[in-house]
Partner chain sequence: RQLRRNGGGGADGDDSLYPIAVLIDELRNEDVQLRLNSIKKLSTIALALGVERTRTELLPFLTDTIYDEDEVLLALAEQLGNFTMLVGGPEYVHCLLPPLESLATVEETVVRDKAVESLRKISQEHSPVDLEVHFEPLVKRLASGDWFTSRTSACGLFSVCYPRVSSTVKAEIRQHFRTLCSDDTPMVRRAAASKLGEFAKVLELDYVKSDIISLFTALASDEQDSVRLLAVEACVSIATLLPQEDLESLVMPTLRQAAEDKSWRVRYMVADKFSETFVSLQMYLCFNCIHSVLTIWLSDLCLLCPVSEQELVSDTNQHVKSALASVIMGLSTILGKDNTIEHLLPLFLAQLKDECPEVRLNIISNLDCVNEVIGIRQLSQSLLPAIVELAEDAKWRVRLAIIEYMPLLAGQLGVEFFDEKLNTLCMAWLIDHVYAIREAATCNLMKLVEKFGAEWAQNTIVPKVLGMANDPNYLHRMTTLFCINALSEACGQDITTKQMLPVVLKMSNDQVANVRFNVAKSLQKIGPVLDSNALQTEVKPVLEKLATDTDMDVKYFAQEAISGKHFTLINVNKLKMAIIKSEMHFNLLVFTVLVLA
Amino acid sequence: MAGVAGGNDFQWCFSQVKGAIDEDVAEADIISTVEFNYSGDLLATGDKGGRVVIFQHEQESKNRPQLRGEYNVYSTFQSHEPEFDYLKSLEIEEKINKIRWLPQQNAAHFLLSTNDKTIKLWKISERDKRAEGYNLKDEDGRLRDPFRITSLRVPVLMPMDLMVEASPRRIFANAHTYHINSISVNSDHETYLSADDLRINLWHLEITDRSFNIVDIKPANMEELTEVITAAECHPLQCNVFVYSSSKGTIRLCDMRAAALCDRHSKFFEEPEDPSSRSFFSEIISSISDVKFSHSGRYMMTRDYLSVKVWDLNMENRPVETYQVHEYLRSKLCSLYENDCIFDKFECCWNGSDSAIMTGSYNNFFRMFDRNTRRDITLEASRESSKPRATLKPRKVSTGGKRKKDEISVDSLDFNKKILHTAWHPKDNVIAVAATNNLYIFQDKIN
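Chain above, on its own, the form predicted alone: structure?
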């Protein structure tokens, strides 16, 4: 990757935007997760209405080579429905919390989707042929009288319009007392883990009626509860290793070879707090909202409210890199606490070569950090710059004093417009950014 900050040889430009332009956004249309598959050819989004929309990358057209391939709707299906837990008198939302793709083994694609309680394994397959010439059925499907059949026909497969079908192959239910916040497919491609506020379970993809509880931090007396699990992920190369983060800003790495119940971690990552910067909000803003291993498996990245940290798995006492996402909000924590924005859970992602990272902010801004050059950039997902191939202009926030012409004041940031979910193509410089009910796709501009 040449550089995130718009160097001479690298700029981001607008490619597509999906979703309605309406000012009044229906709650059900708000995107709640975004995920590329392993090849980057498919891009899935889940929303608060329980729907999954999959976009497929179209190949570039030979006649117009300047138009690089676009993502178009491939399949849309209702993954989860609202439910009611009669025992606890609780409504279970249909909102899709996470989507994770499985590596492709055959012509079909498989993905896991989850709401607060139930995980489903979906098969997405294509059908472009149908059988014709049945002996016991007419062409319109009605049964024929067997006594009138005088000759046997051999059915043949005839071409038909392409149909993409989504069918639920497995339903993994009733294993979580609290809300599921993470699912992660293991590198053995046979198992996956699911995490809620207090427990992590390990599942086999073929077995739905039982899972192994591998982490349980629930105290005997709930009044002694001091932290919750906020995210969990399997190591990309070692199937016995996983990490989970907590609301206290710590990360625990566990090895399933050590014990069946991983209550005792192998490594404990925590940055010592600077006593001089301690405030009422310190504990809230240190809560980790996302943790992601690098593709190489050497590093992991964590996102807290104000920063992104990169940790070397061999060094537990402090991160090797810290990037400030929106430090200018430190003076606004009081009002962010009052409007509940301080509890927003921002996600983060790596590019394909682990050389750059991306995460979201407010005002539909998102941030990119180049790990090699240490340059960073703020870009905006907005309809204003959504002309085809339009270059994204870097945005700057003024923190007081005299505001320059291109800068935006901290006080005029819109905290209702937030980018919580982003995804980076595993091979190319193509990114997907969810802004409320719109999905923006940007790509690098080749000069």
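Residue numbers count along the first chain shown, from 1. All values derive from a computational prediction rather than experimental measurement. C-alpha atoms forming the largest set that superposes within 1.5 Å between two forms make up the rigid core. Compared with the form predicted in complex with its partner chain:
- A displacement of less than 2 angstroms separates the C-alpha positions of Arg127 between the two forms, with the rigid core held in common.
- The Cα position of Arg374 differs by less than 2 Å between the two forms after fitting on the rigid core.
- Taking the rigid core as fixed, one finds a CA shift for Asp138 of 2 Å or more between the two forms.
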Contents of the next structure:
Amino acid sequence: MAGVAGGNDFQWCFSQVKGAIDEDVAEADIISTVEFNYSGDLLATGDKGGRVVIFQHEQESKNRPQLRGEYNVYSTFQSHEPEFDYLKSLEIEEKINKIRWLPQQNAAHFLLSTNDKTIKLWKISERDKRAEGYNLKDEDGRLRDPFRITSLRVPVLMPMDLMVEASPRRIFANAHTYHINSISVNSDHETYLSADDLRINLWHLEITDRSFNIVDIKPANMEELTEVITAAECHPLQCNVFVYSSSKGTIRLCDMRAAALCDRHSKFFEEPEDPSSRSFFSEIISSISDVKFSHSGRYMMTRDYLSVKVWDLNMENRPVETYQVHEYLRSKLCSLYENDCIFDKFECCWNGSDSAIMTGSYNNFFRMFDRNTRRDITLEASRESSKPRATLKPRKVSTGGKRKKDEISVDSLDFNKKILHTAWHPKDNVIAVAATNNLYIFQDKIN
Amino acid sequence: RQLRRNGGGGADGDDSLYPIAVLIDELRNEDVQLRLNSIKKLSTIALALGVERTRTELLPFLTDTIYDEDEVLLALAEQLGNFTMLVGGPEYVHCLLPPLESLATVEETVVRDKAVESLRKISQEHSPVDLEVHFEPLVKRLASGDWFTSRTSACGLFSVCYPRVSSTVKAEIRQHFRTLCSDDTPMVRRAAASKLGEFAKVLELDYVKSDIISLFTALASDEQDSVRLLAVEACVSIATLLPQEDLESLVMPTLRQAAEDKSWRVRYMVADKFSETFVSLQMYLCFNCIHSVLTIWLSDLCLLCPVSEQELVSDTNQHVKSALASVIMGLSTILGKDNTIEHLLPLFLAQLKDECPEVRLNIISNLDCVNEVIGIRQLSQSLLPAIVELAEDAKWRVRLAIIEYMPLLAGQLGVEFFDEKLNTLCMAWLIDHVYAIREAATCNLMKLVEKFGAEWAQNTIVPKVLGMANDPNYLHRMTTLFCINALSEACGQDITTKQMLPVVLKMSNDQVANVRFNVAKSLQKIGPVLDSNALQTEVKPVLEKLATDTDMDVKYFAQEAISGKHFTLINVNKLKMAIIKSEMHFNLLVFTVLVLA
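Show the form predicted in complex with its partner chain, please, the one above being the form predicted alone.
The complete assembly is shown below, putting the previous chain first.
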């Protein structure tokens, strides 16, 4: 079965899996966000325990040419700690909601990580030299007689083992009353936005004590609240444009050139609802859980509970493409509502050339759609297929009455195993898929 | 050991090295404060090491300390700018380039900027040969660096080496600058745009016309508005460099385009730089040109265009209008009397009626410019309603702001007009319900008296102020006292003794203790203005009576006044300080309102 990527037929194969194999998973180890940097050489994950783990792509080794470079741990650090807001008697979880890399500006790497309330700018840098030689101490650390100093020694730098340091550079706090769901770095490289349920703020990367509120949808009376902001992103090329999605399934595009406050949108994307499929769950499942611009900036993709839609920024009244992710769940919405799964926030991502998209599902399944051929595929991230270079077999869920061989019935899907976060390498066919506490990395194998 | 130290007999050690040794070791101390301290004494270390070891050991070590905290790096970058003598003078100054080069690539803008500043400084100490051999290659390295931090730093260095290098190198530098102006990252384009004006100044005129103008045009139409708005700034210096006949064709189209930009930030910048730009253009520019820009732009801002009423309420325009209001007045001096009356006066009048108080305030606060050109009388009929409205604005800060302009307005409008129209306002403020307003109104009276003289005060102000002493509201009675405190010096001994003092003394019987102790305070304040006879016969008995008051505070202040007979100029000075402070506060306020409104 062919894979999905810009026409070239290939198969996805297993590359690596990170994380413990144990059956009982510690809550803190559950991965809550995955993100490649701009070059794809680094891959960052955040987890519910407030930790950030960064993997680095190792260069291909010459003696084992069949092995493509692997991602190995580069740096691990505690980004956020649990806190308590004493004024509001509110616990602030340490869970990392989002990680966003900054464009590389010097030899060090920078990323923004955020929990519900506080955004932090981290610097990840390497050090391979160490200063040696003191005046008042010997090499072994013994103090010298300060009155026997006959000459001054200037420290010399000696090579040492590579050390990777992560240091917090800025802390952007106290600007969000509600939970932060998105952060997005602007293409002007000096500002970024952060969105919570009701507001979007614009920050300068160098200024922590001030941010500008650019969107505020909080009604004067909270009882009139009918929708919340679910995600927001800056346009990849135009520094004045950003979009935000709402729980009502709509997307608003705002232009910061028009006014300092963007409460009035310039474009409003909404697909008219099909009255025949209207049900009690319509509004819940139409809520948008993620919005992503294509790399080209021409399109954006939104994920709702059952589908992924691709919108052309020039057409507001309907999406240009709609892909069903797991339509077979439409009949299960009632039980998914009861076990709260209907509120799961699935993310979605583009491949480097915008020709394919990927998003997650249940039972550790994830879906890919080729935009040119309109072909789609369901793959599974599982330990069973995690042998080196093992090709991933496409999975099928039986939708009719009769289950064919190799098919899985809807009823036997495991709704506790969900793939919410995925990331696609910006250039290559390398994908990172977070399945609970495990991070799977898959690569293409060209036939 | 102690003995030895005191004895100073260091046979086998050198005591004087110890403090230096500590400083060197603390360059690597875990405590940032100690590291910072050592870096700040880097010159001491270098002096002890001598020029040779500074060059061969200290500088290589410092080159690699870029892992440190920002504040340490900032201090280091600054120190190195003053290090020329410590490395052996100008012939070795190039030794300082490697550490500054690495500092010029760190991510922290303040550190980079300081490193660039130091590099610019030491570039002057390079001989022309060294500049080409060492400095210029560094600039090229930075300009073609992989990371944008180094490229942004390079932008600030072109202008310092350009004038001092050979023509081939000059051509290279121009090429590098061109490349950076079209860099992929907006950070670098912004840095280039902000240095464009500075670089233009050192370029030969032909290259300004051929190179800079095209770069300016390109940056001013950059896809990122953050770049475009910086290009606008460069316009000012470019305009000064060009001969008259080229301005219209080379600069104006771009400026016009910026004035009409879709982004409010760019228009805001044009508005902000407007007057400055036109001052530099004024000598050459024909009025038609300025007028066409103005018209396009103002219509864009809905100021000349009554059709788009609904846009007037949008917040953007408030920023722009407010900025415009503050600079538009400056234009009148450039345009001359006739043009001002014909073209600007309608605008002033329109803006005086603007719904946004900041806009009105900005017009009024810049009245002096118009006054010089056409005389304020032209405006006075429209001015008055605007002032009255501001004076009664619901926001006390707006009221406060207009009070501050009263002395200025009074000076320009003249006593007659003032008495007729504004005097009542000034008096009304004295009974405002906000203390800050009453306080400012008191200061205002003092300034008015300084302007119009004691006689005017005696006829118009003093009777009204003293009349308030019988007001049923004790706060107003206290205001009388505050006014007396402020006015006594300006009014002089005669008025103070004959008119004010009796009222103050009478108020010592007030039933409200706050009034009584303020009487004591007032007596202390006006004391220096009174003659000694009045002090002895009238003031002293009253103070003594107050000193036995039933109220503790009254007693306290009365005793203060009695004992503090030397209450002289100090208090007056304090008062003046308070006034100066309040003025500064106000300027800050207007500034903040402008920027953040």
